[in-house]
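We begin with a single chain expressed as structure tokens, specifically the form predicted alone.
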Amino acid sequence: MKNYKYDAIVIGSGPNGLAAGICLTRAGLSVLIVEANATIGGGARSAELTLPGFVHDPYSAIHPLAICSPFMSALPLEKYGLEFIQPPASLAHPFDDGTAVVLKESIRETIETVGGADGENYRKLIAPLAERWDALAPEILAPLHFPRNPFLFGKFALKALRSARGFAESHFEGSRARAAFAGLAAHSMIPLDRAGSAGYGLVLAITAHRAAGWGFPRGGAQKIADALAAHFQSLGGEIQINTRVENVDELPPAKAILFDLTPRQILQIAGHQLPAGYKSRLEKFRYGAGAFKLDWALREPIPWRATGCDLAGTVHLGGTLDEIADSESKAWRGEISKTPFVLVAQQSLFDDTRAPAGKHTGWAYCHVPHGSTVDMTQIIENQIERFAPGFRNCILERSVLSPLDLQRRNQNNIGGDINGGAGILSQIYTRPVVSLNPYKIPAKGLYICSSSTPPGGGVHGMCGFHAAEAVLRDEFGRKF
């Protein structure tokens, strides 16, 4: 029998790699996580990107799925200092007339800002699903399977499979509700006329009306990674930083190796072990649009014109459904929008650890063509000025991260794709390839646990959870 130094080694310490490590150590296995960078966290990191004392999140910033993920919500992460802050509102979507749709935990208060018949349409659509989230989440955040709650899942799936544009236009009569839903669905980073884009909007709308809603960690996204790592180490797991794996054969002997990486990196470091047919399928994996990211140190809060924006941790800028749909289609086609859909986060309004006393931070990005080299700084700031006149006067310093900068800082962000691959319908549950077990690589002991597997992007840890399930079942003949 071969002697193994570890039962399992995980390459990459993003939330999914840490989740896989926790699941495997919790099952009594010896696990090593290796990280190429000097800090752990993958897409859940924080840094002083602008001025001393200003804490920014280079990648993910708002974490509804971390709060209500079946895996992460069950962990004792508060024991390691993780505290989620919930603003009075999860989201505000302002309009040019100085008003906004504001999503609060209370659906009643939310529909007051939607207005008209669409307020009741929104309640009938979202309230029943929000009330059943605890049963629905394990069905959505999983690989293809026969659902435990087929009626509930079917009710969701019939809506989710539609295009966001078609869904919004058929369920809402007015421009306000249609635009707000478009902003939610645009998190998919795919055109809003693509089948399946409505599902993203539905999930985000549902989570906005759950306890803690679209919360975020006090002190920065790094706190999520730090808490996961501390829990992993408390179970006996090991973490090794500054360890870039160039060839999988360089690793210590282990029965299972899990990649918290995307297909491109897996091909680079383990391609020689993969069957030709599987390699060919990985090479066809489609990456999505990129992100162009800005962070600001601000002398004062963003001066929103619309009432309600100052209550929200997240603000969606894009005006109408048509504008947002045009922006997302252009990014997909390789074109630049002059009025892009912009996602803004303003954590320092509710978290005084993010900036020196009296000062604030701003976080924003827009979607651009994959690997774009166009500087979107002025375009993004123009869009903010549109809804917050005087914003530029608030800026003390800015950090600019292009799609290629994002990739250099985290090699999973291929071409600025922050979701581990395009979220098109053909790659939601069949990523990275069509397989009954998408986490298993057809080579001895190799597995994928990154967002390039179901259920895809987001800080939820479910890709790592399901990959660990596959490892325990296939390599050790065990179940959780």
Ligand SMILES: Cc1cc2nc3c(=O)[nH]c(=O)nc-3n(C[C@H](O)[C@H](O)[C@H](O)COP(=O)(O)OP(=O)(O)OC[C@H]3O[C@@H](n4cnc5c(N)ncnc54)[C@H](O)[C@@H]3O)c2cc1C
Second form
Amino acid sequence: MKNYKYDAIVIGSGPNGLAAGICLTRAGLSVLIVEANATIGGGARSAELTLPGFVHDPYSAIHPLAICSPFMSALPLEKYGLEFIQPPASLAHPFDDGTAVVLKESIRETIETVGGADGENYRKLIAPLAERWDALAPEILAPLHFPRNPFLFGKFALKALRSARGFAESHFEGSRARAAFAGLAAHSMIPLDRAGSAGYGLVLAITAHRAAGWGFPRGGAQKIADALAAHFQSLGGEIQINTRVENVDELPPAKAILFDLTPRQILQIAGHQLPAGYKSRLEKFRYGAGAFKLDWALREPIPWRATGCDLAGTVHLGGTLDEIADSESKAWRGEISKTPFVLVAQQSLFDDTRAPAGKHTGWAYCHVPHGSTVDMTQIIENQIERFAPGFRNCILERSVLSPLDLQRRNQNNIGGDINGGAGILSQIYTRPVVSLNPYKIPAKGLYICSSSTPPGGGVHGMCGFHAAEAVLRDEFGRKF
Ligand SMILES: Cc1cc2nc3c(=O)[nH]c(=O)nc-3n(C[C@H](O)[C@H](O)[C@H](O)COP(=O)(O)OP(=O)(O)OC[C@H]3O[C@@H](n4cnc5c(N)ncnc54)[C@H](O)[C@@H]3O)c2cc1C
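To complete the pair, please output the form predicted in complex with this ligand; the form predicted alone was given just before.
Next comes the full complex, and the chain you just saw is listed first.
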């Protein structure tokens, strides 16, 4: 009988690594998490990137999926200092005419900003799904399985499988609702004429109408990682930082090893243990477009032209469906858009811990070709000026992170891909390979628990949760 130092080791302390660690320690196992960086959290971290006293989120900022995650929402994370702030509106999508569609928890108030027949069309589409989110979430945020609520899931899937463009054009008559839906679907980082892109738009629209909606942690995204880590450690888990794993054989003996990493790193670290067929399938895994990220220290709030933008934690800039679709297609094809879809977050408007009194932070990124080296700073700031004239005068300092900077800071962000692989239909529920148990690597004791597994990118911990479920079942004969 082999002598193991740990029951399980998790490589990487992103939200999914921490989630897996929590599930395994909760089951009574001894678990070590090793992290390459000096700070834990992967895509859920905060730092003073610009000036003293300004707390920025270099990566994730807005956390509807953490709030709505069946796994994370059930954890006692408030006990470890996690408090979500919900701004009066989840999202604003401004237009050149100085108006905006504003998504609030109340669908009635939201559709007043959509206008015309589309307000009612929006209500009919989204309200029934939002009301059933608690039943829908475990079906959507999971690997392929026979749904417990086949009728409800089928109703969602028939819509979700469509392209965002096809969905928006067939359900909405006017440009406002079509544009707002395009912005939601553009989080997919895939072209909006691809099948499955509507699903991203639907999930984000639904979560905007739930209590807490598109909230974010008081004090910064790091608070999520810190609360998960504190909970994990309270259960007996250990975390070792500053430890980059280069070869899986160098780890202490453990019955299970879970990679909170993407396929390319797994090939580097554990390739010698993998069967040739699986290796070649991992080599074919497709990474997506990159992100170009900016953070600003601001002397005052962003001076939005449209009413309602000052109520929202997130603002989507890109104008019409055609413009957004064009910019997303360009990023996918390897071209630069001069008017990209820009996602802006303005947490300091609602969280006074983010900046010195009277000052503010700004967070934004746009999608660019995988591995792009083009500086998008001016292009992003031009898009903000378009909807908020005078924005540049508010800037005290900025931090710039190119796709390759993102990868240098976290090796999972390959070529600036922030979702652990492209979210195309063939890689949503079948990532990293087609398998009924996508978390199991066909080598003794090896598993993958990162966003390169279902249900994919975002801070929700569901990949880690399902991977831990597989480990407990396959290695320890336990039912979850
Ligand atoms: C710019 C940006 C904006 C985003 N915005 C949002 C948002 O607003 N909302 C949202 O929900 N999601 C957002 N995301 C996505 C979200 O952050 C990720 O989907 C999520 O963090 C994935 O979690 P993970 O645990 O799978 O991996 P990660 O969070 O990437 O964590 C992986 C960890 O593994 C470590 N690691 C890598 N290689 C090694 C190694 N060899 N040895 C040891 N450790 C290693 C890394 O340092 C990292 O800590 C954003 C991401 C980025 C980059």
